[in-house]
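Quick heads-up: it's one chain on its own, the form predicted on its own, in structure tokens.
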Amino acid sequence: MDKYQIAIIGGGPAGYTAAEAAGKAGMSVVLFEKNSLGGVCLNEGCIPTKTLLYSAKTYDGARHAAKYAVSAENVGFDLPKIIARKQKVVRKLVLGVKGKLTAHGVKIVTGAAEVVDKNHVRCGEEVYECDNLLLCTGSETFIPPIVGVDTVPYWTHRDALDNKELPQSLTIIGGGVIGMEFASFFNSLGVQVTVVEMMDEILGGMDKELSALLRAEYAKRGVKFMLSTKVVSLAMAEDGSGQVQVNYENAEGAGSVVAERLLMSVGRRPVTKGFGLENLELQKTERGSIVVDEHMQTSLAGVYVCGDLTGFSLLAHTAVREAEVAVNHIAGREDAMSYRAIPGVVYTNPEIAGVGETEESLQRKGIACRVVKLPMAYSGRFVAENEGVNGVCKLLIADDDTILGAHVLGNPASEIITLAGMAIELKLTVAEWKKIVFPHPTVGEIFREAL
């Protein structure tokens, strides 16, 4: 029986980060992955969606090139080629992950692993012994038990990523991050998109005011939004057209929307079944999540949980940091997980990003703050590159002048939000952050203007 210092189940961002870090530190590591290295994020999530969205953004830019005194005639796109490019990008990055792990001496085992006990993992006929066990099993798409869901064809994000023919119309159930990114992609390519959302605003968890502004921008581009709307049943359209009918209820009563395709993006949930987790008898929260301490260790010494399985944030970058913390703890290095400044980004066009608290979360916690809001037009670089587009930067500042939260609507929000994340994590005051010299002209200067 092979013996390892660390056994890791799951090769997504949490698993492969932990494996690489442990391998680098000279530990013996075995990593089990039943599908592809890179997990959902790399194979069917973050990376492939960004690849498609960049094609859509490039197409948008070419179509509106006249705003910048550039003429571009007969602008078109080739969807099968966009999909093929996405697959090429994913392949390249998966090979990159594999190369890194191999270089650090990680043993990669392809197959479904099952936990026998905290020191033994079975995969196929083999049993592997380990001193420490890291569970990084990720999350899966949640399909809600809507009446008629098994009688209609529908897409999950995975099907939408591989689809090579554009539908005329698309209904998206769920206006969260995944729903909005696909709404953005298909809207750019000329599809009639309807988004049905149960809550009173899209992008739950992001700043409400900025989410509403983003929604207004997409409504202007022809996306139809139905908020505070509950889907009650699904059926094939009665006219025999092969379209899918979504029946709903909201404050105005009952109704239905019919489209050629249906995309389900109601959310994701941690994968807890199918790998012998029940054999560990780990302590759980009331909601059924596994209890972990600040080192990501469970109630069982030597067993750690990282990534989506914790149920904290279901984001790749959170998983990466959690994995580093767990491996540092095993290696005896001082480290602890902080969730104070986890950024959230939606890669629509324009992008929206936030980090730290929102006005809503502070209200719930009863924490006072002052809100500073500034149009993105206060950044010269933003004006130069975003003709006729508005954006907003919002900072939430505590009574002691530290930064509690930051939210940006406007490109490239995803790239500048880290500046605010660092200020929040390091507990910088307004005066301290203002002393940092920002290069001019950059969009990031908007934070300095807001301060």
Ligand SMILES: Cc1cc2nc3c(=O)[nH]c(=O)nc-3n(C[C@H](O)[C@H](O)[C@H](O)COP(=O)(O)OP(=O)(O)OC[C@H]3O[C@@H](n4cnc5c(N)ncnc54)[C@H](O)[C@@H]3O)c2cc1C
Contents of the next structure:
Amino acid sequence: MDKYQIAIIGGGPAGYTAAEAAGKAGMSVVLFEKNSLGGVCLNEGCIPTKTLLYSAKTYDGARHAAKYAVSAENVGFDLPKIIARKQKVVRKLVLGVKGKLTAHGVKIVTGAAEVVDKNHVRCGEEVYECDNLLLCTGSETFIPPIVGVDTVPYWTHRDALDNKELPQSLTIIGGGVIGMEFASFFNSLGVQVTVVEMMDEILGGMDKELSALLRAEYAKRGVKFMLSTKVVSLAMAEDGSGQVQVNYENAEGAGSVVAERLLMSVGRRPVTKGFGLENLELQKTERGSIVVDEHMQTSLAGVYVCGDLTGFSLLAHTAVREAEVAVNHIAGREDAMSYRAIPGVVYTNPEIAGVGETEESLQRKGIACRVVKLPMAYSGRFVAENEGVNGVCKLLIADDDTILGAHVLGNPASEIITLAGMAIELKLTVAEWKKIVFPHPTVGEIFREAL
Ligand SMILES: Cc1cc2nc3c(=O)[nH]c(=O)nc-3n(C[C@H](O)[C@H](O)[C@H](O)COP(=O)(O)OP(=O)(O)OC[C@H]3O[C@@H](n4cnc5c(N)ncnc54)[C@H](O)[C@@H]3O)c2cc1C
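Switch from the form predicted on its own to the form predicted together with this ligand and print that structure.
What follows is the entire complex, opening with the chain shown before.
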């Protein structure tokens, strides 16, 4: 029987980061992956969506080039080629992950692994012995048990990412991050998109005011939003056209939306079944999540859980950091997980990003804050690059002058939000943050202006 210091189940951002870090630290590591290295993020999540969205953004930019006194004629796109490029990008990055793991001596085992006990993992006929076990099995799409769901064809994000023929119309159930990124992509390519959302605003968890502004922008571009609307059943359209009918109820009564395609995007659930998790009898929270301490260690010493399986944030960058913390703990290095400044980004065009608390979360906790809000036009670089567009930057400042939260609507929110994340994580005060020299002209200077 092969013996390793660390056995890792799952080769997504959590698993491959842990494997690489442990390999680098000189530990013997075995990593089990049943599908493709890179997990959801590289193969069917973060990277493929952003690759498609970049094509859509380039197309939008070219169509509106006249705003910058540039002429671009006969602007068009080729969806099969966009999808092919996405596959090329994914292949390149997956190979990169494989190369790094191999370089650090990680033993990669392809197949579905099963936990026998905390020191043994089975994969196929083989049993592997380990001192430490890292569970990084990630999450999967949640399909809600709506009446009629088994009687209609629907897409999940996987189908939407590989689809080579544009539908004329698309209904998206769920206006969360994934739903909105697909709404943005298909809207750019000319598809009539309707977003049906049960909550009273899209992008739950993000700043509500900025989310509403983004929604208004997409409504102007033709996306139809139905908020506070509950989908009650699904059926094929009665006219025999092969379209899908989404029946809903909201304050105005009952109704239906009919579209050529339906994208199901109501959320994701941790993968907790099918790999022998029950053999460990780990302590769970009331909501069924596995209890972990600040080192990502479970109630069983030597067993760690990282990434989407924790059910905390369902984001790749959280998974990466959790994995580093777990490996550092195993290696005896001081480290602890902090969730104070986990950025959230929606890669629509414009992007929206936030880090730390929102006004809504502070209100729920009864914490007072000062809100500073500035139009993005206070950044010279933003004005130079965003003709006829505006956005908002919002900072939430505590009584002791530390930063509690930061939210940005405007490009490139995804890139500049890290500046605020650092200030929040390091508990910088307004005066301390202001002493940092920002390059000029950059969009990030908006934070200095707000301070
Ligand atoms: C459409 C979409 C877009 C997204 N965009 C972003 C984004 O822009 N930014 C962001 O931060 N996050 C994004 N996410 C979320 C991100 O993909 C996840 O947070 C991240 O992949 C979680 O990493 P993980 O390692 O926990 O799990 P996963 O990436 O889910 O990896 C788990 C791996 O474990 C393997 N596995 C499971 N069980 C076993 C077993 N028994 N044996 C062997 N292998 C097993 C699976 O095959 C999988 O490869 C997106 C997700 C989706 C679906």
